[in-house]
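Given next, in structure tokens, is a single chain: the form predicted alone.
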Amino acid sequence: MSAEANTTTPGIVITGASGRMGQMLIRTVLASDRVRLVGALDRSGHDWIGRDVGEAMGGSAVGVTVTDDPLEAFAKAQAVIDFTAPSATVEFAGLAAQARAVHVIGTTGLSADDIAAINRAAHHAVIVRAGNMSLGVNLLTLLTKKVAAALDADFDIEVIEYHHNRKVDAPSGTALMLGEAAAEGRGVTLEDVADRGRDGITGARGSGHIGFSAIRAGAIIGEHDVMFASQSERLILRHVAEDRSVFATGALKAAIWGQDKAPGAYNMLDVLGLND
């Protein structure tokens, strides 16, 4: 364990520490008195680099400077919270799984390669990784997975996500997990029944096909419907994210579970006791 393994809260390091989610978490961790702040992650160049973060960000001194070395932070951690991208995840994840901390990921837009290498850190320290951290897009989860078992392919399946104009990666980590769900639930594999993209003549729709479509506007935080719809009636789940705040909730949830856990890959259902 890292040097300060043996205090009463469990110090959390967060990476992409400038950006919106980085410095949602940051406030969420500081505010909380079941865990610390003790490292704050962002790339080599940043003109944070150095800084105390709480100065960084706009307000007062915390005590904790933001570092470009995962390796020195992360000794420090019993938990890193990274909310990046797929690339620094990969490497985060070992680093992590080096300094036995618990690495909670929101990453998305992770390939299976990616997805591969994580799951061989996680033989080494718990890892909880999720397309979404909030406890309604669980829920929704658990739903589209019973609708969709309950309802044959006379009823097909879009799932419609909606987010800012600056997210990088389509469809969403949300839309697929939802996708995932609704895959599982009719017994197929999400690969083989997918339908990601439209456009031109694309012929009539395949039965049993689960469709996606992402919406890229404005400063829209995130929403996801999953649409259940037959000849003659449709059946719609939704989920509206109000605040990004729900995310960081989730994640420093995780972040306190993982402490007393085996090594291993686990999600959010895990966290929430929502498995079967």
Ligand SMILES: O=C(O)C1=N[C@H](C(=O)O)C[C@H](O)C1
Second form
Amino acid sequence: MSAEANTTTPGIVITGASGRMGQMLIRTVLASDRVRLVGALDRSGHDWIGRDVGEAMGGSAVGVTVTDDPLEAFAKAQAVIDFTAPSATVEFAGLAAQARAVHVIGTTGLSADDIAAINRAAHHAVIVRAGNMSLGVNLLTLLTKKVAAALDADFDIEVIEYHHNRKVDAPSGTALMLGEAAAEGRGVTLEDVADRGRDGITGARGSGHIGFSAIRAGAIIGEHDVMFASQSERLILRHVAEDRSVFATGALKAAIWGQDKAPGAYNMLDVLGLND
Ligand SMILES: NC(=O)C1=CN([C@@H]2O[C@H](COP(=O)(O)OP(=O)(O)OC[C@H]3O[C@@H](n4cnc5c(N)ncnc54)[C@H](O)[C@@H]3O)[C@@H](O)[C@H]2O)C=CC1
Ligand SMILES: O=C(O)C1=N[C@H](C(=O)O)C[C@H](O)C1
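Cool, the form predicted alone is there; where's the form predicted in complex with the named molecule?
Entire complex below, previous chain first.
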């Protein structure tokens, strides 16, 4: 691994460096000749703070020391790639905007207030946020919207998501993206029709509802089904992430894409040129 300085390529800071996605992102940045790693951040008290991030990951030194000081780290960056936790991401959005760095946000489980705070920061800098950075899932949102628009309420829509047993939020960010796409296709607001938890005597399923189910088991990286079921047929659209590198590759693409964009809140459809 190497973090060679080349000032013509965007410098990237990875937050949550020790995490599942943080480590994948560091490997992806180090393997790219289009960006360079200029910082690695984790939370105060983490035992990686003060260590070379390459060594902390079990490899050779890369010349980047893990810090818990976001201000110091972001000052050197053209982009911050952030897959951490909601409270951290809201703080980082303000600090990345102050540093005029592109902020790529993969963190899920954000509340409406968190998103409003992030959108305020986007008045001053480029922020790209998506619950799933893979090409496949972003295409799936377009397919979902199209199918939902074509089928009437005789078809029940259910989003089923499968993740590893360490995931802390539900429904997944991806499931919510897919639910939003289905609701948009139907011309309704997701909040009005979402059915996010069934337990006990729930009554029969509401017509026009969009249901969510979350499986948490083992090491599953991320799988999503969107089911359209009538009394006589069933259509299932499915995405399977085989490897976390799909999310990291998408995030890196977003960091590079954002370099010459005007301040604002963007998503992966913007990055992929798929927004209508
Ligand atoms: N949008 C996408 O494509 C994807 C999004 N995710 C999301 O990314 C997030 C992280 O996922 P994982 O890497 O699996 O979790 P993880 O738990 O393995 O890693 C989270 C990391 O954030 C760090 N962290 C937490 N608070 C912090 C703070 N205040 N300052 C600095 N670092 C802090 C933790 O120490 C840890 O290193 C989750 O919200 C997950 O849903 C995950 C995969 C793909
Ligand atoms: O936590 C995860 O692991 C993942 N989170 C994202 C989500 O909430 O949809 C994306 C991916 O499915 C993996």
